[in-house]
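Let's start with one chain on its own, the form predicted on its own, as structure tokens.
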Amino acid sequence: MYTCPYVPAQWIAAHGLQPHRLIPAPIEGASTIPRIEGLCPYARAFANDAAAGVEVTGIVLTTACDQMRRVFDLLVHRIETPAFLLNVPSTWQTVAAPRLYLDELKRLGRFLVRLGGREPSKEELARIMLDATASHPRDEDGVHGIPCGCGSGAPVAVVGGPLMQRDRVLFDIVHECGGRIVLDATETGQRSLPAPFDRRRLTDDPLLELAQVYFQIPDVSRRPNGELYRWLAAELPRAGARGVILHHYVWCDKWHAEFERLKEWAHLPMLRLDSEGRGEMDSPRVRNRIHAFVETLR
């Protein structure tokens, strides 16, 4: 079980185990696991889930993220089912870097030879990734789906963090407000989609040509994140987005502090979304909001 997209499916496959990547539900209720308090809605879900999660052998998490860093500490001292703390270095210009979390696959990969796996061979790590480009492994979970992203409407791009079950609504709501969203650029969607692999390198380092390609995913915790906009560069314009709305929980502080440069940069209309994952995105209020940008895009 994991939910970063700097984690690779392919890699725990190839070690005979089944990737999973989990959206969690929001929490209603009483907690499974106990002082969760302080977290973002989002890491509170998924530690609340992960401690519940029944059949699962393992947990990986990474520190991209401050919020899921202390999931990982979390669940370390509070469940049995045994867990994986991947180090991704944010920067990622050195030479050293790259290098640094293809040890960490590595280390990632003794550590699922831990939990009952085998130790994957060349050739087998190869086919796999080979088998991912005609198909996602993830899009299985309904991760990467756009739900309203043909049809009439204003054309807007979703832009931010990870979300929810619960929360994906804003695409629907997006629908029946007269847009489609025809760019889902959240950690849970296309922009959290590695680059297709070079299908010569496979033959003699496909862990290597794995590390490259999702060393590169961008994202807004990079330093510089300057891969990010360059990405939004290329996708805005090619899915013919007229306006960008940002989602993000509270206590995300680097979206937050993300929005005024990205509407600086966009130069498109920009409607910020903050949610504490209870649900506010179906609520009237957001529903009035969602209406009146589409009704600027027009």
Given for the second form:
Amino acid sequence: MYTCPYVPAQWIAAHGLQPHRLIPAPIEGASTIPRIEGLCPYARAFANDAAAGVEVTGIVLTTACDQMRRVFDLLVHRIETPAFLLNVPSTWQTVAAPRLYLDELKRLGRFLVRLGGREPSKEELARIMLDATASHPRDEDGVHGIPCGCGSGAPVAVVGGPLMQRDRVLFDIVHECGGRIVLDATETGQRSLPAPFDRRRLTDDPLLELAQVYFQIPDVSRRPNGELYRWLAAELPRAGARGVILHHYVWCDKWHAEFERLKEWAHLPMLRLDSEGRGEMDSPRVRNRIHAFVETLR
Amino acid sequence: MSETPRQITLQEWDRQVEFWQAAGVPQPAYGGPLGRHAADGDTRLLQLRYDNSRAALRLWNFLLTEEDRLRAAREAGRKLVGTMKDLGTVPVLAYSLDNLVAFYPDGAWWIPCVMEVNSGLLQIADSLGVDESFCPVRAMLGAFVTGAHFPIPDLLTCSVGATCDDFSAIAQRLSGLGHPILWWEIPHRRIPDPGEEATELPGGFSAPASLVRFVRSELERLRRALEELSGQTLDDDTLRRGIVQANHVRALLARLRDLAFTATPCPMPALEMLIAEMLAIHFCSDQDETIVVLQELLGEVTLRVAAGTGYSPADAARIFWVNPVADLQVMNLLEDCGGRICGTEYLFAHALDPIPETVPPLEALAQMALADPMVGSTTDRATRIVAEIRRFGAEAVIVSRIPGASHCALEGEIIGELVRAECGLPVLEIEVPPLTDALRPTLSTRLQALVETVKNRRNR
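The form predicted in complex with the partner chain is what I want next, because the block you gave corresponds to the form predicted on its own; please supply it.
Now the full complex is given, and it begins with the chain already shown.
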């Protein structure tokens, strides 16, 4: 079980284990992490859901977010399911950073073997990666569908961190308010999809190719995070977005701090939605704000 | 030794300084009445109480004149290096070269306290989208925008990776405002796997040797950048001398802490000790003077201990303090409530440990950087805290939350659990914003309750 997009599902599958990307649904009253001031609701919900998970062999977290790094500390004390912390470098321009990520994937592989998985052959990994390329990645990890962009509503991009299950309602509300989401640039959307694998490199060294492709996923956590802006610079016009909704959870510093910069950079109308993760995306207040925002785009 | 130790107000200090000046008592170039800093806007100084030794006066004046030193260094042709989110690594590299001065822009986090939120820095941060949900270090953004609290450095470095999200986000915002940053990676320190080559780090942790090599390669990048900036070569011998000098500072602090945290009565108040410890991170922009300041402070404390003088009450509750406070006055408050400091972990315990001198210097610095309690697990940090509690004989622990800091959401719980389990001590978690005036009754009550608990436990 994992949630961070820097955890390659194919690597878990190649070890004979079933990858499950957890998109948490907050459990009211869950006690693995009681609600704590300053704690990101997504991190808390992930911890609570992961702890409540039955038939979970292992949990993989990453260092891409400091709160999740610290959730790992708590989980190893509170639950018996083995947990693994994957070190995802924040920097990316050096030769050493992707190499560290590759080494971390190898270490993850050893963890998976300890969980009862089998060490994959190159051929097996390559086959799984090819299958993933052929199939729709959304189908296997259960995250949000890619927006179809069809219809006549005002075209809107949604940008930000991951969305919890209940916050998926945001897409419906935008539609009901006369808009349509043409780009899902959240962590649980298109932005975090790995690029297609290169078949030649995949044959030569599939793990290296896997690491290279996943390491290139653009994210707000990268320093500097210019690749995120490069990706948006390509995708926003391609999708025809006329406005941007930035969604983040309270206490998510990285997305929170990015709003003003994104606004200065995008030259598009922007709406910020911060959520406490209690399903308030469906509240009349948020609905009104979205409605007003969409109206300005028409 | 100065007269009988007692805490005095800023006005008392200024009268004393006036007397010394009239009597021709020599003072350092940056010396003088503390009141001038208050007149410049550091109004919180009017609310604090200070140790009455000359050594403490020198410490305060040294701290409060850093900006002057930085501007003088620039005028003298030296290059300035801003070392962000760096608790003691890059400054050691920078101070090895004689034409570089490193400083700690994150230190701006105390400006809202010292200027009692009159600096406008937090409002600037607000306008840049970094509001009160972030750590007070967001004041740094405002300081960069105004350029009024430190000169804009010639080189800006920032460690990222296993660091807090709020600072990483703020630094990225700064970069987005057009300040180029040399980012360097400090990876999460993990426990070596069975059979994996491991390196023992200063402070007792261990890390995979591969991680040490990785950090070393990052420090190589920094070394090259510093060489380019200074126009000098930072070879191993030069760096080794820099490490010896940094270790001199650390050794002085180690002796100071040992005496201040173990002697009864307490020979130096918590506030001065907090400031003294902070010097280890970046030397307050003058490494040589840092040594002089600490030597004087250590001399004063040594004399007080030998004379058996210090602060009352002698039965003060012995408190271990975790995390620095955003409002300096809280250190006074602890003592008002009947406590004293017996051990600290102000986020940079590694910057107090000696840097290894028997390994190649860059390797030594890599080991030291990885020994940072904040880059490892909270459990590691708590383990070190437990060891220090035992060493200094603390009777209770205060975990002081920094508002908005990403590490503070969960660490108190983990540290508290381990301390209770291993030491059986009471643990109090409080949150300290830059100005605690409105919270003072609540904070006092909580601190007093802890002190009472400690004293009741003595009688069991």
